[in-house]
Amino acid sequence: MDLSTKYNGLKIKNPIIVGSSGLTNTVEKNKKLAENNAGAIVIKSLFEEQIMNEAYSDMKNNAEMYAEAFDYITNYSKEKSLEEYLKVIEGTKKAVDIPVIASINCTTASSWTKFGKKIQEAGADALELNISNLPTDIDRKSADYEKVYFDIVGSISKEISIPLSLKLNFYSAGLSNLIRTLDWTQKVKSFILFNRFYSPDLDIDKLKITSSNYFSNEGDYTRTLRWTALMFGNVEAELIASTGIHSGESVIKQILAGANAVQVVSAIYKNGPEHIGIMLKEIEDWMQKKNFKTIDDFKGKLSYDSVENPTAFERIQFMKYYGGIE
């Protein structure tokens, strides 16, 4: 079976990309992932605040409220300098024979974008922008939030020539139009659907805010599946699926919906790098059973434009269950 596909215009040997995480923050870890047949690696993200070498003033003024976030940014910045980040890119490029993607978690188009040149010079094959843009300000319109994407993409594109991928969230009043309009800029080579936010929870015994599960669950892939199927064929850029992908079966589903490749993190945390090989074997076995020789043979085969009843991807009411409709 030929499992090769494209990621940011780069040929990769299979569709399993290890996403930005603690799994990819050292050269040794990345060598281990490559030895276990990862298709590509996304280096653990730098934060915009780290590059700017400052924490937000409101965190300083509200140390108790933002203590965890403030401590993370300041302490992590001390432990992991920008020079060390570049060394991880350089070292990984020398140690592996698969694409190495840098990653920056950002919210504004400030002067941090100039650091993109150093990332490119360090040898990164592409740059992923993880834009964390939660629309919580009641006085800002949807268009104001969406403008941030264009500002950031425009700014960083002036600094680099390597391919650019954009990891989006699903908080947009017109998500499909936003993706298509970003695609029209011709500066984004791939859209990654979707980034996984920190989610709060409540401790009812201690009466305090806590964090919810760090890892995704196997059923979490369905939101991405819907939007991948809806967008396939409507954009020139590649679609990369992320979140809740724990098995070869879920990889197959995302490709059938139209994804070029997938990003996997939680499944590797839970099962180790060896799980990549298990997932690949499941994909190969299925392809052999269905007589598919390449990824392109079945990519998008069950996308919105390819199925008999495409409205199934758009419907959000539970008519089948509430109305008895089969």
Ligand SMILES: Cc1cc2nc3c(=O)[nH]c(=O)nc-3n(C[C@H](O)[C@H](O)[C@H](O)COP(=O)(O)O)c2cc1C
The other form holds:
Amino acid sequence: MDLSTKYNGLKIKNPIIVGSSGLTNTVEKNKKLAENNAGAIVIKSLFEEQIMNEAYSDMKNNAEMYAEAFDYITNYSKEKSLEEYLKVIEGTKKAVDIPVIASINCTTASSWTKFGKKIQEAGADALELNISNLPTDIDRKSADYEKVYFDIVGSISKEISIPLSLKLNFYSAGLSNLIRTLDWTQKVKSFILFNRFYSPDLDIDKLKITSSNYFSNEGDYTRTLRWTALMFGNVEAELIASTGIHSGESVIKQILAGANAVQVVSAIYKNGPEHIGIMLKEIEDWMQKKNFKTIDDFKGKLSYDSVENPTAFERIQFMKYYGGIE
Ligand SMILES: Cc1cc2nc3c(=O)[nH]c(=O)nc-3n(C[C@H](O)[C@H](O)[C@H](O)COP(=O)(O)O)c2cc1C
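Same protein, different state: after the form predicted on its own, show the form predicted together with the named molecule.
The complete assembly is shown below, putting the previous chain first.
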């Protein structure tokens, strides 16, 4: 059984990638994930805001600081965060023999893109950008929000030659068109569908805003499944499925829809790194039963373009499915 596949153009031994999170923020943890057979690792994101916030809080704590000192502190904070981050990349690269992908969570195409070069020099095999672009500003049009993606891709591409992947969210009025147009830039090697945002919740006793569960649940994979199936065959870049993938079965579904590989986070938080092996065994057993020898044997077999009645992927109204339930 050959479970190998491609991720950012790199050969990976199996389709289970550990997604960017607290699971991947130290060399030790990354070593353990590799020992447990992860196909690749995306290191915990360096946050554009984190860098800026650190600079800002230093400034607040030093009210009488001279103007020149502020510049120094700002740069120092950037360097410090970055230095620690680069050490994790370098150390992980030395400790494991699987691809190591760096990650930056960003919102603008500002000076952070210069860090891309250093990330590449530290040995990262690729760079993933988690573009946090939530269209909340009522005065901004969809096109203004979409432009941010192109600005960032253009800017970072000038700094790096390693493959670039984009971890997208689904908050876009013209999502398929946006993904395809980003693909046309030929600067994006893979699209990660989708990021899972922190979501607010409300406490009805304390009448306060709270946070909802950080972790996804088994079954949360269906939104990704729809968009992977819809985009497969429409973009040259790879599709990597993310969110709600907790079992070998949900990995198989995403590959059938057209994904090259998947990213897993919550299931590993809940069950430990050993869960990777359990998921891989489920995939192998299923492939054996179905007589599939490689991932390519079944990749995209149930994508939008391959099934007889693809409208099921497009349907969102209730009538047919829920109309009869009483
Ligand atoms: C505790 C935690 C920390 C995370 N940190 C990051 C991060 O730094 N960068 C990022 O791109 N995604 C981050 N994520 C999102 C995950 O990479 C992933 O996209 C999301 O959890 C959905 O996958 P899952 O359903 O397998 O958990 C984090 C998720 C969790 C639960």
